[in-house]
Amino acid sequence: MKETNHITGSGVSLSGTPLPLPSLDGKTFYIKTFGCQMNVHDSERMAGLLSEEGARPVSEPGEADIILVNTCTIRDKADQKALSDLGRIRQVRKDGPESVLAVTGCMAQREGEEIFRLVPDVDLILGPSQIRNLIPLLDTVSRDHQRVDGTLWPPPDMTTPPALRPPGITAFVTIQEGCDKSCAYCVVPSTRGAERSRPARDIFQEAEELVSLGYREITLLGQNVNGYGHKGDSSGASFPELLRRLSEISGLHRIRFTTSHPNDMSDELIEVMASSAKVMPHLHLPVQSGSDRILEKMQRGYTLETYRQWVTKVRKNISGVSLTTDLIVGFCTETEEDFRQTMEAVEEFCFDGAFSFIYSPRPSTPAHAWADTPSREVAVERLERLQKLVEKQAEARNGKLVGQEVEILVEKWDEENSMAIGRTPQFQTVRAHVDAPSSPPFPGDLVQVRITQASRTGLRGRLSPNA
């Protein structure tokens, strides 16, 4: 069994002379991915860091001389479902001190050397902070045959690492990482850290070279998007500003972002989603509940009356806005009337899509040692009735588009059935049948749908030359 390695470096020597780093010419990789958005795009820039270095990506764990398993922890079952797929890719792995099995994302940095005793055969640990030290974490790993717990070395700069993005028209594009705020049931701080916000300048140059090789849609991601600028190098730019910005780039048809905090709001972001052509019209707003003592126990730091007026706002001023939401159900000491009231904010806002669970305990934060929390059961039968609103209500809301005309951004073609595939500007989904398939849209083409059928998964249309 290697031992474990506690350097503290980030790929240079004592002496400060940088260390050489690995050959990956020749040597193949496979990346599974867990948890959030974040965390999908980790894993690109991940897998644009090895090929960089000339490693390819193989599809299964068995044909790579690197596996990476980055994880998430947001719940439990995260965990678990992470470890399980670790026991199983064991078995599979190749032989060999060349062979490198690694365990990234959340979870890794939450649970740090714990991992090694967890699954033996791990031999790099890094957490979220740390994907651009991976060249030389591997290298570390390789060169002293020690298992390398990579949560110990300093977060690097927020730089840009190479992307391997899979094909299409859309593409993530990272501007802020971390978390300030102190929810008390949320593990992000501890596992992403402070908030820090990418340089403006480093976000226009990867926007603009994403639209010069084909990309036609932008998501801005971080934990909170609309606190950009608070911390960090963001060349003075607020986020207002910086979607101001990036909607000038030529050949951008579509910006979106996620996720954003009732706290930090504003009447400017407001105005810029409503002006601004390429700002799509879909606020992704978590709420969490409808009682404000739960909110108050959360430490979410606003009331339902606060995120009321957000609300207000938002559908008085942007013509056509989606808002979805996060949910969470069975807190510590919700009681029905709680959880009553959590029902009757979903009826009042009749949100067009909502993400809701079941309140996991985490290690690390403050409400993992409070007790008195509903029963497994209790708290399964309150998340059935509240999915069961949230999709009637979704459900009624796209029925409305039935007989409209949509505008969606061809993402793509179905030759076989003649559909082009796309989403309307408010993120649903959409299945177009073609009436002249010998000239069909090209993916990255914005075309207008007439909706003839609705669910609360998507709409189908059809789209003719006249359309």
Ligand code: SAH
Second form
Amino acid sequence: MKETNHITGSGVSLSGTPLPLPSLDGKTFYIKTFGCQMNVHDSERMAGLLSEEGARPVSEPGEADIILVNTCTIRDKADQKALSDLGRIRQVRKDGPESVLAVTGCMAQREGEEIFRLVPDVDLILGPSQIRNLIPLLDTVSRDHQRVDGTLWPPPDMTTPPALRPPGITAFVTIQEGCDKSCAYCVVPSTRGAERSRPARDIFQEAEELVSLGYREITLLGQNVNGYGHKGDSSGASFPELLRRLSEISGLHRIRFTTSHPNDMSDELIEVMASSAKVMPHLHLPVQSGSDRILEKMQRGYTLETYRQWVTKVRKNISGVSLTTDLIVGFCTETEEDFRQTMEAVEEFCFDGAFSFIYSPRPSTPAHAWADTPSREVAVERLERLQKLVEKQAEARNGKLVGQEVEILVEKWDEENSMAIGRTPQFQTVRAHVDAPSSPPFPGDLVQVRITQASRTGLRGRLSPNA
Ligand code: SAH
Ligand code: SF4
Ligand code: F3S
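Could you please show the structure of the form predicted in complex with the named molecule, as a counterpart to the form predicted alone just displayed?
In what comes next, the whole complex appears, and the chain from above leads the way.
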């Protein structure tokens, strides 16, 4: 069994100077990703670093020299999924000293060395803020034949690693990392560290490069993306300012962003969303609960009335805006009355979509030790009632779109069924039939579609003639 490495003998000296790196030429890698879009993009960045060193991706873990399992730890279920996948991957990984199994992402950061006990043949762990150290860490594992706990390494610099994105029309761009809020239930501040923004010029340059590669839409990512520029070197740009500058990139059709925090909302953001044709009218603004008592206990830092004021402004000023949210049920001390207030809030705000979750106590968060968490049965029952309401609202709203014309950005062309697949500005997926497949729309085109059918989950349409 390999020994755990505590920095000494590493591929980076304590002053942070990288030693010469071996090439990974001819090596293969496989990455499995769990969790949010930030994790998806982190995997793209790790793939970028590996490719730059000459390694190439494969689709099966059994074929890979380097296996990365990029984990999430937001709820207990996420941990369980990652651990079960690691159990499966251990069975199929290649034998031999050249084979490396690494656990990356938020669970790796939270558990640290404990991962080596939970999954005995893991060779390397690294957290989200250690991605830029991936290659020297791998180098250390192969050279020293030792297990390495990368979460103990000095933090790397903030340069942007390359990313290997799937070819397509739409791409993720991280503009901010970490979180300085302190919601009582949430592990993210401890797994992703303090909030910091990337320099605006780097983001602008990356967006321009993406457009030159054929991407037409970018989604800006951050834990609290609308807090961009509050901390770190954003080169002085605020979030609305960044959006304005990105809108000027010719060839870029659409800009999206997620997730926004109610306390980082501003009139300027609403103004730029209302006035820029490229900034899409979709705001994901998690409310979490409709009860002020629970919001306070969650340490969200706003009341329902403050949230309501933002919703009113957003809906009044941004034409056709869609508003989506996150909700937690069964938080510590949540009573039937608190839950009724959440249902009432959902009725009132009539969200265009909502992710709803049962509260999952997370180790080392303030709420972990709190008593009076509703029983699992009560929480499941509340979640079901909430999801039914959200679905009913979504169905009613989608139904209203039938007969209307909408613009979609074509992401895929399904030749077999003569269907163009894309999204509306509000982020709904549409499968649109094309009558004259001899001249189908190209991925990347903006086309007009008439909606012909709607269900809870999606929309069908027909490409409008002479579009
Ligand atoms: N920064 C974003 C949310 C990121 S986490 C925000 O504050 O809005 C994504 C969602 O996971 C949260 O909005 C919350 O609804 C949910 N979540 C986070 N921790 C959770 C926990 N311990 N149990 C259940 N859901 C949780
Ligand atoms: Fe977690 Fe709250 Fe930060 Fe969102 S704002 S990532 S819920 S601590
Ligand atoms: Fe999960 Fe980390 Fe994202 S905990 S939700 S992968 S920030």
